[in-house]
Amino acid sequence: MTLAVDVSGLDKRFGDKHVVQNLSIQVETGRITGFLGPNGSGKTTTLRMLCGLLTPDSGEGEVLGLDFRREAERIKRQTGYMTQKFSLYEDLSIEENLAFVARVYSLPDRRRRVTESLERLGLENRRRQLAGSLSGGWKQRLALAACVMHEPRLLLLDEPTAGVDPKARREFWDEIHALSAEGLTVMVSTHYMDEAERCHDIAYIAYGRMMARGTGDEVIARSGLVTFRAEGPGADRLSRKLADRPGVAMAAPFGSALHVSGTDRAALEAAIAPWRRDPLRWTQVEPTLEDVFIHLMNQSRDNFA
């Protein structure tokens, strides 16, 4: 196993806010690692420190075999970074934006590289369209094309599909998996559970601290959660009544059904016992990643509070 990212003791403060706290992260080459966690948990800060855009207060290790503190400039040249907000020029066409990026990286044979990028992301028929007139999904494709044009070894994606329709999201992820199959290492922050499930492994960060790490199945297994699902008339409306009962770590509606979870089976069953009768139907189910996500959120403390 070769590691594209192997960093430990990562710390970053902004004033009196400890945004990243003694964080260690290892990512295998060619893997897609999902970054999950509440807003303000240090996901973006971590990504920016790994690629040299932010200087950590402390920490050591390597990114792409290079010292991530001393050789940040070399790491930047081998990294693609897609920000939350579309950051290309809206008054330039798709083709003009890609040509500009090719010049920034001093790429040889720029015309060919631009053409190949247009074709790979399905942008050739829109090459003369102004970037500012594109929908969210097409802006996303353009941003991804710009990020991988210089053939990076590491791709960092910061909530890349926020506000994008489901079809565009699926096509985007198909392309990410195709790039990963070619050996590209990908780290992506997301709030979408279906996207987290498409990652090879996930890292859950809550307010600067690593709370869970592993594949989706491993994170679920290690959570220790027992989950019951209630179905029937008004099942989803029980969440508030159950949320504060002893033994209940989480009670959340899922459509017209309800998931109730806890780590102590006996206490959990005692909590739901008054409602465990007709017309409600109760079954024990495997916890979902979303169950674990909510459980971990409830355990964490907002360092901005």
Second form
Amino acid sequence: MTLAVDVSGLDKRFGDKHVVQNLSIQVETGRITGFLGPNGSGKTTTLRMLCGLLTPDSGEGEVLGLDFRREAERIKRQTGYMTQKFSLYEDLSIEENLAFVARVYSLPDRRRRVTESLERLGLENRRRQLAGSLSGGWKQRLALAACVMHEPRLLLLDEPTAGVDPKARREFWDEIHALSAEGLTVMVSTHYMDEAERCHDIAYIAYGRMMARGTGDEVIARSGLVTFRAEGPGADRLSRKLADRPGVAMAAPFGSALHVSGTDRAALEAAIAPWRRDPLRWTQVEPTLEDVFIHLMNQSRDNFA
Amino acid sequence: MSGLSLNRIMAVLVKEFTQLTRDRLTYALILAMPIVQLLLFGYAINGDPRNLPTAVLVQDNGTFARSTLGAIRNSGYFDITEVARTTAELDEALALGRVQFAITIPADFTRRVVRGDRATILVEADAADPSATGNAVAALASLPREALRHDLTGPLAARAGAPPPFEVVVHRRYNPEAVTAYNIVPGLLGVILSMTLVMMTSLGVTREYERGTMESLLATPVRPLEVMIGKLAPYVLVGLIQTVFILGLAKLLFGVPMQGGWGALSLGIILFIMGSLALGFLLSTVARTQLQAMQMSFFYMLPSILLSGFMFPYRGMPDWAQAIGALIPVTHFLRVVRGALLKGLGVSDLWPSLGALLVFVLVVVALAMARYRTTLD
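Shown: the form predicted on its own; wanted: the form predicted together with the partner chain:
Full assembly next; the chain just shown is listed first.
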């Protein structure tokens, strides 16, 4: 097992805000790691530090086998970074954008690379269209094509699918998996649970600290969370009443059903006992990643906020 | 169609005010603009420049010559800063722009006055900028009658009447017909170049930040100097095209004389274009929005037009305003363009101005490089 990213003790402050605190992260080569956490948890800052866009206050380690603080320039050449906001030139055509990227990375055989990239995207016929006129989904795919054109070994994606429709998202993820199968290491931040489930590994950070790490199943198992699901008329309306009961870590409606979770099984069962009768049907279920994340989020708020 | 709602107007109005105070730079400029304008227009600009530097060549050491010089000085328009020993020295002082006027009192001045034999003094004016010399020349009209009034007594009293005891011959050099366009049009080259170049490039970096493309650009291996050269090079061409265009029109429409000095002119144009572009780039690393960048370049244009000697005579301004003017590249560029076109001066004559432009380019490029960040910190 080789590590594409192996950094520890990462710190970053903006003024008096300690955005990333003593964060360590290891990422195996060729795997897709999902970066999750509430807004403002330091996901973007961490990704930016890894690709040299921000200077960490402290921390050391290696990215792609290079000292990530001193060899940022060399890391940049082997890393693709896709920003949260579309950041290609809207007033250039698709082809011109790709040609610009190819030039910036001094890629040999530029025309062939651009054409290949266009073919892979399926945009050969629209190559002269301005990038700004593309739909959200196409913009994301173009941005992805632009940042893998120089065949990076590490791909950093910052909420790449925000505001993109489900079909385009699925295609986008198929592309990510195809790239990963070719050996590319991917770190992707997201808020979508279905996307978290598509990742090989998950890193959950909140308030600049690593809260959970591992595969989806491992993260769920380690949370120690017990979840009951209630179905039946009015189940979803119970969340307010249940949320404040002792032993209930959280209660959240899922459509017309209700998920109630806690870390102490006995206390949780006592809490839901008054409603454990008709017409509600209760079953113990495996907690979902979302249950775990919301639990982690609540916990971290109690600890640090 | 319903009526206007005061509440809704207030909502927009309050929001607008709040946003205005958020943008500190705009706020500062709203206050600074009138102050700067008032100071410049009120104190610095002087349409009737006095105490203009003057070189004299006095070949006659008689009393009348001294009295005439005294009268010239007393007019308030002439400040004798140089005493030349030869005609060549006198010419040089005028050509290189060290003085605005060169006055020659010939050897036989006193003798001719005594004899009543058409005595003359020669006043050569650097009329490249007619507005700088106009009033001073006009003041010379009363000189012959007044200058020797106290000297012409006794047997010479008759000379004090009409016709006046001597004549002032005025030569307007470099622009004999005092055509204002000859001065303004070459000056416009500097103003137009800096207007377009500073403004266009000042948006360059700011636009990348505003649109979010800077984040991607910084994640690539491209270096700051590469970005700067790449961004500015196209505008060098823009600047050169404008130059050819303006000079062509200056010749065709206004018949501006072009005496040569092409070497100095070319060097000056290249340095000035580079300096303006680098300044625009520097502004765009300071500004956070494109609007701020526009405001800053506008703020820069103000002294460039008012204090550079473009619209108002440089020598008419008080020392502090001249000192500010000397920091502005347009000032030096105007000297190069006017010196080269109207006087045919070469690189060896214009090196002080060319040197100032070079220093400006170097300083601004260094500052811009220091300001440009390769990270988002």
